[in-house]
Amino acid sequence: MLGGRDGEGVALAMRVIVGQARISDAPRLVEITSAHVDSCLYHGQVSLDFAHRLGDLGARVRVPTTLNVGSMDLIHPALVRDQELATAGRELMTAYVDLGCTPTFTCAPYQLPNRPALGEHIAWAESNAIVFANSVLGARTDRYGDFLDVCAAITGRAPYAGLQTTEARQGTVVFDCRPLGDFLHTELAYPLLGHHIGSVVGAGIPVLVGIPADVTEDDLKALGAAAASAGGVALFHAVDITPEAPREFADLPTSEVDLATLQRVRRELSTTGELDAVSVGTPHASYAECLRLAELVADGPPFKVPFYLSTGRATRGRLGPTLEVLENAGVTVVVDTCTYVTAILSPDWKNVMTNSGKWAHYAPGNINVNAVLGSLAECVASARAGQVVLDS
């Protein structure tokens, strides 16, 4: 492939893969079974140039390849306020479909069928997808950024380095979550816990003790997404929960997490008591989360502020009558993108509530808003009141 056997496009992609392998001191390459590409999110002309170059050289992906969010909601194009961004975003998303990628346009590919299994080597980009695949599914992917992700998809190879290897997947620090008690049975615990852990460990690998057996995938999604945003966490181990969690970890440094710590985190992520809008579903809301939101909004007074739900187009397609319930209640359903990465919210809105630790971390810098972090129920109550309503 490097020598041009499969065409110039594949040779270009392989040069990138081999270059990265040399940088990371990989002894060899490893075959991957799938890829998830983040490069379809528009970041400027270079995004288009690289995708078009690969296409012009005849490159096509050779493993099943899903696409991350883009800069455009292709089903509801009128939602995007910046038409120049919308045009470029649409062109880039199309370019990646032309390379043979599946037009999933979701940051949560683990919500789709045919998830990678324990031990499978994959090449996924998008921080929350990486940490979920490594931690919850037990698949193996390092952190792959733009351009490297699609090159792995085109060659079917990735450097055997980082979290592709067994040695790099060992825990580095223990967090004893047992002092949190019943709070661990609330949804708000997990984005707060993830943000705290990411802030402490950076790119380390946390081992969590005390996570309850009835924890949901959506809880683990929220935890991992926040940890990957606040730090560089690409893998965590929840003892007795996740497939690679260690049984022995007495030799690792340990810190306790108590309720006062997570209350402080919530204050740090919540900068206002006023409210202009609500945005939930980052990472993309699962089918179960959409049903839960529909239950919360089905009866009661109307919203006094705009309410946005981001989800994948595949999840939206499963909702059936639930979609009508959401929309009749005043929920604007956004697909293919997310409200903190493209121009959907009004630039006049400064105070926005979310149920996502990741959204609360990134939105202030990305779209110049003040964030308030709350549970899904608190978000609904606040939208109805037109001001922030917190249970505690």
Given for the second form:
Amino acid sequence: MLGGRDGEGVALAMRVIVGQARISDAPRLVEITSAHVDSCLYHGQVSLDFAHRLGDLGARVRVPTTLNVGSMDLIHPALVRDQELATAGRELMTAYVDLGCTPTFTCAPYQLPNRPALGEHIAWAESNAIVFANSVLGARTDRYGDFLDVCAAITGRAPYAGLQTTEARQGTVVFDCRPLGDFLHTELAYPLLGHHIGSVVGAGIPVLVGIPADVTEDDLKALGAAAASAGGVALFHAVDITPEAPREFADLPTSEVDLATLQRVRRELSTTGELDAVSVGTPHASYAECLRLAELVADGPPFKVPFYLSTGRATRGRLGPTLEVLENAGVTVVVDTCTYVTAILSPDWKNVMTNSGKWAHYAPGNINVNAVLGSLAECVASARAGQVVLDS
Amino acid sequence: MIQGRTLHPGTATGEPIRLTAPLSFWGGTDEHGRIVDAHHPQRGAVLTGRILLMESGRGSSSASSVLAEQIRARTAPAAIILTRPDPIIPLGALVAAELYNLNLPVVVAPYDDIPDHALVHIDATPARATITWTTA
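Show the other one: the form predicted in complex with its partner chain, since we just had the form predicted on its own.
Expanding to the full complex; the earlier chain stays at the top.
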């Protein structure tokens, strides 16, 4: 492939893969069964230049490839305020579909059918998708960046390095969560816990003890997303929950997580008081989360501030009458993109509430807002009150 | 003088800036090369043209794109010295080289000896990286 046997586009992609393999000291490449491509989010002219170069040189993906969020909501295009960004965002998303990728446009590809299985080698980008695939599904992907993701899809290969290898998947530090008690049965525990462990371990591999057996995939999604953004966590193990969690971990350094720690995290991620808008669904809301929001908003007073829900177009398509319930209650449903990666919220809004640790971490830098972190119920109550309302 | 390992070749000269906490280019810097991560202790600092000393990258997988775009727009650091190999940062440099023939050297080297107020020169070939400096 490197020599141009399969065309110049494949040769370019292979130069990227081999260059990365060298940097990672990979002894060889490994064949992958799927790819998830984050490069379809517009970061400037370079995004378009790279996709067009690959297309002009005749490259096509050779494994099933899903696409991450773009900069544009193709189903509700009027939501994106910045016309220049909307045009470039749409052009880039189209360029990736033209390379043979499936137009899923979601940051939660693990909510789609045909999820990778335990032990499968894959090449996924998007930090929350990486940590979910590795931790919850037990598939194997290293932390891949933009460009590498599509090059892996085009060559069907990734460097055999990092989390592709068995040795690199062992836990490095234990977090005993049992002191949190019943708080672990609340949804808010998971983004807070994720932010905390990510801040502490950096790129290490946390082993969590005490996560209850009835924890949901949505909880693990929130935990992983927050841990990946606060640190570089690409894999965690939850003992007795996730498929590769260790049974023996007595020799690892251990720290306890208590309620006071998570309350401090919540204060760090929140400013309180005034409220201009609410944005939930980062990473993209699952079907179950959309139903839960619909239950919360079906009856009750109207919202006093705008309320956004980000989800995948496939999930939106499954909602049926629930979509109407949400929209009638004043929820603006955003698909294909997310409120903190493109120009959807008004630049005049300063204080925005979310149920996502990841959103609370990135939105202040990305779109210049103060974030408030709360549970989904607190987000709904606050939107109705027109100010931040917290349960505790 | 110190020697290091080349992750992306090139030559550069500039004043160093030493990060006191990890930084993701995406969400952490803007198109002008300024640190915008609200949680970063050096928020507001401009990295353009500087020799960036940082332990490793952090967080998002979009960092390669942001760095490549900064290289294209000439707002990137002049060079990046890491203490641990990180695949995402040199990938941005590799793509900018493929598309625009612009080379931002990325090297791994123990940089503690580099003084804060100095003019640092990096000569990174595929075989090895050499880092020298002069103080005023």
